[in-house]
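In structure tokens, one chain follows: the form predicted alone.
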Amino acid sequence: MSPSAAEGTIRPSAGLEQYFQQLQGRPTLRLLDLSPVSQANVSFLAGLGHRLYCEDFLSSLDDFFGGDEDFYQSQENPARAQEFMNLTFRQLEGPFHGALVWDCLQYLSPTMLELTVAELHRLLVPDSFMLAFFHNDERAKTVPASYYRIQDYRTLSIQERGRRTPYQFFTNPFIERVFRDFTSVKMYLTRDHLREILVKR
């Protein structure tokens, strides 16, 4: 990573660059961002003629499953998991022409991961793209969850929002299984143990 700026750590992103290449020549798209509203992201995408719809997925996950029970064990309750899906995704007015998922999927139990990926598949139109990040340092007991702010077509500002223990690490074969219902999956490795994934619906 390059030196930190006031708003976060600035780094290039091959996945982000490829994501925006797929949006070229396609005006007025509806894009989903699974993070808190970021003025940087809204402004950048509005400048390209697109509309951004934000859902702070990680905070919603904490609010719903962060009570007295174990965080991941609670997610494995089918009724609770489906209730969360109804509250979080069913109120979104799709379809969307792309999604910025960032690192959210890393903090889901198997049941929640399957349901969430299925909802994203439902909300996205065919031939749209989704960008997701996964930490790939299997020796780390905790990994940073982060805010991701778009600086330009190929650059992100990343600000840590706390460290978390992931349920599991996402190997390349596992990632391909997770997105088996999508058309294609491209992976980009970085020097900072962050695997960037570009998924085509």
Second form
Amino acid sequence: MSPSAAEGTIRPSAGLEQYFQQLQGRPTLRLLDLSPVSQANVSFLAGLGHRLYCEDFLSSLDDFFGGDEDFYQSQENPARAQEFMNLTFRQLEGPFHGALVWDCLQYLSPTMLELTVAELHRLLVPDSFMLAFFHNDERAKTVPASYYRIQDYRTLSIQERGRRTPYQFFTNPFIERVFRDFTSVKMYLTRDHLREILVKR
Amino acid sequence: MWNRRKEEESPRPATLSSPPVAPMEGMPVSTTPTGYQGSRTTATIGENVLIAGQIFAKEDLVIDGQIDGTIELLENKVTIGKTARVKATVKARDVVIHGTVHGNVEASDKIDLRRDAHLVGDIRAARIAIEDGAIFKGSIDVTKVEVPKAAPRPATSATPAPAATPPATTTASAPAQTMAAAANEHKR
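Taking the form predicted alone as the starting point, write out the structure of the form predicted in complex with its partner chain.
What follows is the whole complex; the chain from before opens it.
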């Protein structure tokens, strides 16, 4: 991993590389990006001829459930959780041919995690791919939530947007359980405690 | 997606051919150069102006007020200022957004989302620039937008009709038909 001032940390990403290999030769796809809109991602993905749908999932989560200590408790309210799902995903005009979920799923309570993964499953077309990241430092009480900006097919710029307490630690078996309805899950370990997951719908 | 593009297919309401109404005296709609622009003549919709209806212009426009309806400047640039709250479909040659917009935005050339921009809607343009900090929810389609030539219109920048002017703010209301058109627009 090599540091770079304002751009954040620039690092290679095997998951991203695999993700783009799957998209190769398929222009004009509809891709869902759950990070805040960024020039880098828009330029790169639009440059490949894809249409991008942006939804800053973490900000929406904070706006809806509040960023305080009741954050996870509020998410466990089934009615509230369902209302959030309706506001966030139901108005999306799918289906999508791919999704960039980044590290969003770590900040969800069990109820919300299940609902979100089910929505992603519903929105993605069969054989499409989804890229998700999970921090794998078991001892860390907080983990950095980040902006992920695509530099090229295999390189990401990662810029911290604050530290957050994840609801739970995602082990490999747990991740496999979370995506049990998907066709396959590939995991890529990195040196910076960030596990990259490529999920096939 | 967010605001479906069905409105594009709908015929233009009859009010388009209605004679333009000159801005009310004292209403802060001006055609003086503003801080957002260079030396070109630019119309401005002031911070305390509310327009419900349709805006067509053949000159650049700066919006600092509140607009509910549609905005079309097919050959010109619209700048949506920091204080603006726009609930409208926006079509222009160039669109620069500093404020809040709910609605689809289409530019034949460029859309510029500045760091204070808050846009919920689909955007489509040949070029898109996004500053860090801009908030956006919707789809992005970077493509050449074919813009039909604007139909000949009276040379007005905005067509608000006379309305009651409350003491604190100036509110311009469009004619009833235009209001209905705008209401239908929202229902879609």
